[in-house]
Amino acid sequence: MKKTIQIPLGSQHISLLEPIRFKFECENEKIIGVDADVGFVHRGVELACTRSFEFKQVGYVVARVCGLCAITHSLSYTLAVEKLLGYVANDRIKYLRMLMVELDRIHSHMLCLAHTAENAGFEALFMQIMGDRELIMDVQEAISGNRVQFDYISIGGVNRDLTPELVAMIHKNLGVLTSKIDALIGLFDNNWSLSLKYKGVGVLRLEDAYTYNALGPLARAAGLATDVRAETSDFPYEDIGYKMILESSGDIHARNFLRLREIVNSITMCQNIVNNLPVGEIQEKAKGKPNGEAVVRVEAPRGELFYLVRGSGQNMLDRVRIKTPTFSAIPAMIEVFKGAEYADAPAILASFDPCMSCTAK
């Protein structure tokens, strides 16, 4: 005899401590309705961009918007206000720019797969991993003087140059990493409890990438070849060994393997960048006040992260708006966790990778 009962997932559960509950509706054990609310939190941070802070200040504010995006935020920002000061970065900034993003693009990534890996029950794996992202966290640490608000990336530039101390750092870090990663490559396409059960569980089907506008890894595992840097004349992906990684499944197995491909082409162009660091100021000025209205988009570790600025030439913007990629993804979410068995949910929920943080601003 089948039975209907509503399960609710979150803020306050072990596999999801965020401001977002999603309520399902299961039949026996069965996933066959879901709703989702991310109302939680509001901490007024578009607010306070146009009314406490001036624009040059805005840049280490968003940056609080989210602790582990903080670059792609303060990147993203900082980019829309140059667009309306006429300014264009020299390729050095551009490439130390592109550095912290693609750091920040593997600690994020690691941090996933390592919450995967708890989800799980791989306790140890857990801390493996954790233990193995502070390589990079030691050379983001060490480049911008921060661990978590780099506060690197201001208007006109960047706030530290590299020094050949850092850039043997880097490589040294970026080398042990690379085996790291390797190993736990062959860990993910091997273990049946870690990841090879979760094969055909919380599939996003292509056709419903397309239909629910899904991004980052969460669309490209399905298939869905959208990726902010292959589209960007900001900046100069190409030069540096940028490949879109997709897969074709869309499930759990697909979405933690995309993750590891990513990062290790993500090492590859974080050493072509230390390899090939253009000559150049690390600071210009940029003049003038903010004048218009301007949009930018930044592939973050979730996704595309978009930015509108607008300001009337004052010191105070207009306006200030910020859509997350988690935000933009959580139609594709609730539409994967749709036929899933209530058992697998943590695992769905893990690979999703989401981050309410930036979604709550």
Given for the second form:
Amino acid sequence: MKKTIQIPLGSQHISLLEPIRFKFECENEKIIGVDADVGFVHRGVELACTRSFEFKQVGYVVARVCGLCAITHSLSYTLAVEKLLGYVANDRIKYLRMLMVELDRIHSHMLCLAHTAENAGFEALFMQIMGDRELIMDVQEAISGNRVQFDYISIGGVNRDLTPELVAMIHKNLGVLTSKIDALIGLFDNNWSLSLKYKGVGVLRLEDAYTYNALGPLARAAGLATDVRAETSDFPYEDIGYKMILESSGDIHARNFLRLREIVNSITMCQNIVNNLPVGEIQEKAKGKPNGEAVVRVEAPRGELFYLVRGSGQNMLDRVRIKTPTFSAIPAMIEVFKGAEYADAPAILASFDPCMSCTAK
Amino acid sequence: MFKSMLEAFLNLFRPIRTLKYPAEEIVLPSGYRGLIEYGIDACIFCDKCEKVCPPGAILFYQNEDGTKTYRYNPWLCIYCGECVRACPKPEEALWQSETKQLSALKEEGANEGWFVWEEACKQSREAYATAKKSAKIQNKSEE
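Provide the structure of the form predicted together with its partner chain, given the form predicted alone shown above.
All chains and molecules follow, beginning with the one already shown.
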């Protein structure tokens, strides 16, 4: 007789934000086998980029791959095209782009923290973190003119400049957020009921992180030092106070804590950017048409985002390949589920911060 | 735990976090990216805005007498402002306002009406091109 039972999670489930299906092979309450299916929201973005839109318009198309890391997608694509055009942005453009990416990281991490709290059964904390997240959303809306779809980065520069009022607003909101994050760090560290749900649950060991090619916060929480911001030289991250943050235990608590500490680091970076903004033009001419092949890696909130762009001197591109962080992290995710309790699965899943609309694109 | 209880008690006396939305208006930040507006007097009909628009929300209809008619779909527009940056006469011919577009009603035909218009624009251009071509041939033969 068969000793295991199959329990599905998804594709529609109360704890999921987006459609993903896991089939858990369970022995009593323990998960021993996992099967994942992610392609529920395929929209054909890659094909549309090469068939329906010219290369100057594609930046606005790929921004619609994901609602949370819209700015990272358009930035990666723009960097790839600028490499093909042989254009190097000036320091002011680089700093403004970094500012938006770091603000994006802050609010994306806060969303993840909120959902991990919700899936562990702490709904009041979810409300509180989502309320605090509005501080960053307001700043992004004021800078770019829109709340979710920023359309801030274009080929050859950025679309809007910082005004003195905006700088004052950034300082004010980041200052308020710093005290709130400090309170959250205390809460995540000391709250007894949260520690029951988080500590020692969903552990990814360092050797597994190596073997299954984990990336982003998932890998750094296990102690694997991998961060595209430190590995590439597209942006001067060292100048603005970037620090590689590592945790060692690899459980949900470590991932939450890593995200909180990364938020603190990102706030410092944003303040440094605004204080040391170089002088220069925000929009320059990048002439020509993309010819050749370029590969770009950018650290999205969830890990490494990879773009390949190939053009042949035409207005239409030949190929746009997008490899998103969640897609690369699936083998590691499956490994974490093995050996966990079924009841912990939603909280573990939320702690990965999976982005399905990115993955299926 | 005692700290959390103290927090919970103090929250009774703190101001509420949520907005009273329908009763109070939400204030949009200045520089909000709203609808694209058009001034026919300054337009030179270079079609640059139509060419750069990512979703194709600006279309020009070619009239038979050589003039063009501008039409804009506010529900298709993504408010990116590429058209304003491409315009040779920004602020006079094409500019971005801070007005927010409301959702479309069925009578407004946000989709169906626009598909008809797209087809009409395409046909008007083809018809104009053929008419011009035939006129050229006629002129040559007369000479």
